[in-house]
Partner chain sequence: MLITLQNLFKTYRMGDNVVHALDDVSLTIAAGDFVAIMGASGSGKSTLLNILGCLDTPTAGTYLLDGVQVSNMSRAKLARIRNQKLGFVFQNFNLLARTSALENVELPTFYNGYMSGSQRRKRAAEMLDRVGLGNRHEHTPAQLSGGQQQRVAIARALMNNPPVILADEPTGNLDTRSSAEIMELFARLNQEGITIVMVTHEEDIAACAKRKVMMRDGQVVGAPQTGNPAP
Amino acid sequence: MNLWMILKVALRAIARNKTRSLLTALGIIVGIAAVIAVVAIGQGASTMMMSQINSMGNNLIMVFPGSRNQGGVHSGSGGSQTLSAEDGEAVARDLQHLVRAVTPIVRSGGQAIYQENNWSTQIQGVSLDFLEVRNWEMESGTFFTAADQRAGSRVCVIGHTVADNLFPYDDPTGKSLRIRNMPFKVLGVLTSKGSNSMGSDQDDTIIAPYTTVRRVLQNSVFNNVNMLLISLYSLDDIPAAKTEIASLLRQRHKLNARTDDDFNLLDMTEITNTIGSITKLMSILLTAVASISLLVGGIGIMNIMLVSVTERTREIGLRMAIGATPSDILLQFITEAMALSTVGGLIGVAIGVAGAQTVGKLQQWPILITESSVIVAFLFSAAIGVFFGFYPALRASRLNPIDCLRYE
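Just the structure of that chain by itself now, the form predicted on its own.
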């Protein structure tokens, strides 16, 4: 028997029992569909999180106030008040071979009011380099100037969420809103960035000069800031930059060798690696659960093939009697098992892709279906047919043709 004849006989045997063949392939269909859907949703979620992290800025290092040790008592993280805007200026000046831009962040909050509309939001005091550090752009209007920063002028730019709630029908540019009963002139509106990886709305913010927030809203005469955002030229420079930033800040804060840092450094690669490891672990766990269906489907194929060998014992004996070799019988039954699993794999891939896209549309969830995942799933389904179909095929090829012809 040639290969084409063997394939033809195998497909004819499958077609004779359509319902049983479909039920046999059902485990493969469900398993492959589940794997495709889980991988597509998992990769889409990972891509979304990475894009949200990237939206926070270019190659960022964040510097936070550290703990303070006074009389043997540690105040905990953020207890130190030594981090200042001048530290950021020193970093930008002395490490300009690594650092692209630096901005201090001074946080506050309050109720913003425009005519009859009001909106409670966060107010961030920043420097002129904020847009470059955060990789943000103005949608309309302009950013504040160096003169505004030096004078602590009551000017601001607002995010899309604030603009939509305070100025639903007006162009905010040039209008004045009130924060704690103090007027602030709106210079423009930032482009929309959406939510970040922590789920916070990045557009729900008001940006003003840090000098204004510190003096006008916080009524503070101190120079401390809540954090420094440092943007580097390259992601590869992060380890060297962290070392040099730490050394410079220790020198500026006059810390001796036995004194702990009074600041904390955090870079985006740590957040990226943490989120990446979590999403990878979840994808592995969900894929492992979905793979159980493939195992069950493979066992179903083996079971049905063993039943088929028993039912077709006389047919096997007759084929051997007219010249079919044991290898022909082996190849025939392996071909049947592969056909069942391959067809099931194709149907499973189609259902998995359609299911993932449906979930993406209904839940507004990003879906990423890669060619590699589809090809691997399809090849895996074919491999299941070979693996679980081999024993029934081997058993059929070892039957004695005389005993087969006597079988009732």
The other form holds:
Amino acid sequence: MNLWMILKVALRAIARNKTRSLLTALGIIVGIAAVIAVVAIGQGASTMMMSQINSMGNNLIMVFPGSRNQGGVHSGSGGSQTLSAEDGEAVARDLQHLVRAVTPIVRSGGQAIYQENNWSTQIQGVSLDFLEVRNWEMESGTFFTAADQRAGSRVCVIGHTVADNLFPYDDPTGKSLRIRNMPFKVLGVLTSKGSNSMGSDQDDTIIAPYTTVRRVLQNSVFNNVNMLLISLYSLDDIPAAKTEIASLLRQRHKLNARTDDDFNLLDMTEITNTIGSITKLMSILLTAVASISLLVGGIGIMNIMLVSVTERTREIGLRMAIGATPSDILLQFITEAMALSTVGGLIGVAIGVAGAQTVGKLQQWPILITESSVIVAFLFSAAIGVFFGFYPALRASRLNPIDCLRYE
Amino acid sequence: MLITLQNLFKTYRMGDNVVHALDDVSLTIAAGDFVAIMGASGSGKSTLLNILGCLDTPTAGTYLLDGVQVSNMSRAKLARIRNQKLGFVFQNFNLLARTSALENVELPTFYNGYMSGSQRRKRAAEMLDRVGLGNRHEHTPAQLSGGQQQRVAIARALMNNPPVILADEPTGNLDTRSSAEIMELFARLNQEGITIVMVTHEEDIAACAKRKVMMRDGQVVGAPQTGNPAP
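What would the structure be for the form predicted in complex with the partner chain, rather than the form predicted on its own?
Below: every chain and molecule of the assembly, starting with the one above.
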């Protein structure tokens, strides 16, 4: 008996009891649909979070001022004023093999005014490398120049949200806006980046040279910055780079071996790992639930196959009488169980994909259906059929044809 | 000789009781013969037919079918012998329900790989024509009369062109007219060269056979016309 004919006989046997076959396959359908939907939604969510994290910049390390220890008195974190733009330049210069670009961030805030419009926003003082570090581009106009940075010129580029609110009708480039009554010339507008993974709007910002922000807006004579943003060539270099940056900064800040760091290093891998472990935990839990459903589905198939073997005892006897070997009968019933679970698996995949897409549409949630998850689900359902169909099939193959033919 | 049974025993043990379903049976059946095995219930005629049909193996003794020793073959090998050498006709027809006559007839060829799908359908159609059901190919058993169902079963038995057809009370579920038609069909097939061994308890049905073998208490008590010695 060749495989194609066995399959045909199996499919016909399934089609003969449509309602029963459907109910039997329901456990598999639910289990596979759940797995497909959960994987699609989970992978979509983690992809979205990863892309939001990446929108902050490539392979970033952030350096914050740390706690200051003066005569045994610890200030709070950020109390140290030793972190400077020159530290950033030193990192860029001395760690060229790892570091692609560095920018200091000096933060200020205030009310920006253009004609009758005003908008409260944050003002970030940065260096020339800012765009490269943040992986950001100009939508129109130009970024400030090295000359602007040296001179501390009152120039700026603005984020999309600021542009929309201050210049609803005009092209901002070349216009002059006022911050705390000081005029700043708008050189251009940044492309829109949307919100970051914490949900804050990255486009609601004004970018100016850090020299300008420190001198004009902070009125500061000190050289300290709020943060250094360091972009690396490769994500894999993060651990090595952190070590080298730390030792360079310790050396520059003249810290001896007994003194704690006066800065903190933070990188995105920590956030990524946290998000990753949460999504992983969710997946494990939901996969466990789906596995139980598949187990129950498999037992349902075994149960119905045992009933089917009993019901069709006469048919088994006849098939044996006209030449079916025990292995022909074994193969026939295993194939039947496998066809049942595979058809269930296919329906489950369809429902899972449709379900995931519906959830995605309704909740504005990204979904990602990978080929591998569909193939794995499909093969797994076939394997369930073989596993749970084996015992009933073995019983059928061991029946005695004489008893079968007499069976009422 | 097509079938040779020598000193065949079939013994069942039920607790302390030993039951001899077959008690030293020897029998030969030549090619082209038409034998009716008769006997009361419990006489061992069904056991004998089961062993002849390779569905059961004897406890002792030898069974040569078409020159092949089959008394101690494995289940899988017996299945091949049944497929190639034997055709079965049952009292209750044993057709697959909700399956067309044509597909029922095709069934034995599923278990050997000789024929393509179209060859199989052609051969099945020929067999249905041979038993006089040329216009009933697509009918399911439920749409056929008892006599017609038995004809489908006979067509199925002929499908692999076996030398022997074994029939177990083939007219047991049929009315007199259908029974007569089935016996006519058997007589015709026998004339065409097929050996037929039939179990029955009806005298008039047995009368259609060329010879009768009487069974009593597991023994053959008389085998007229061939002079096969009764033990």
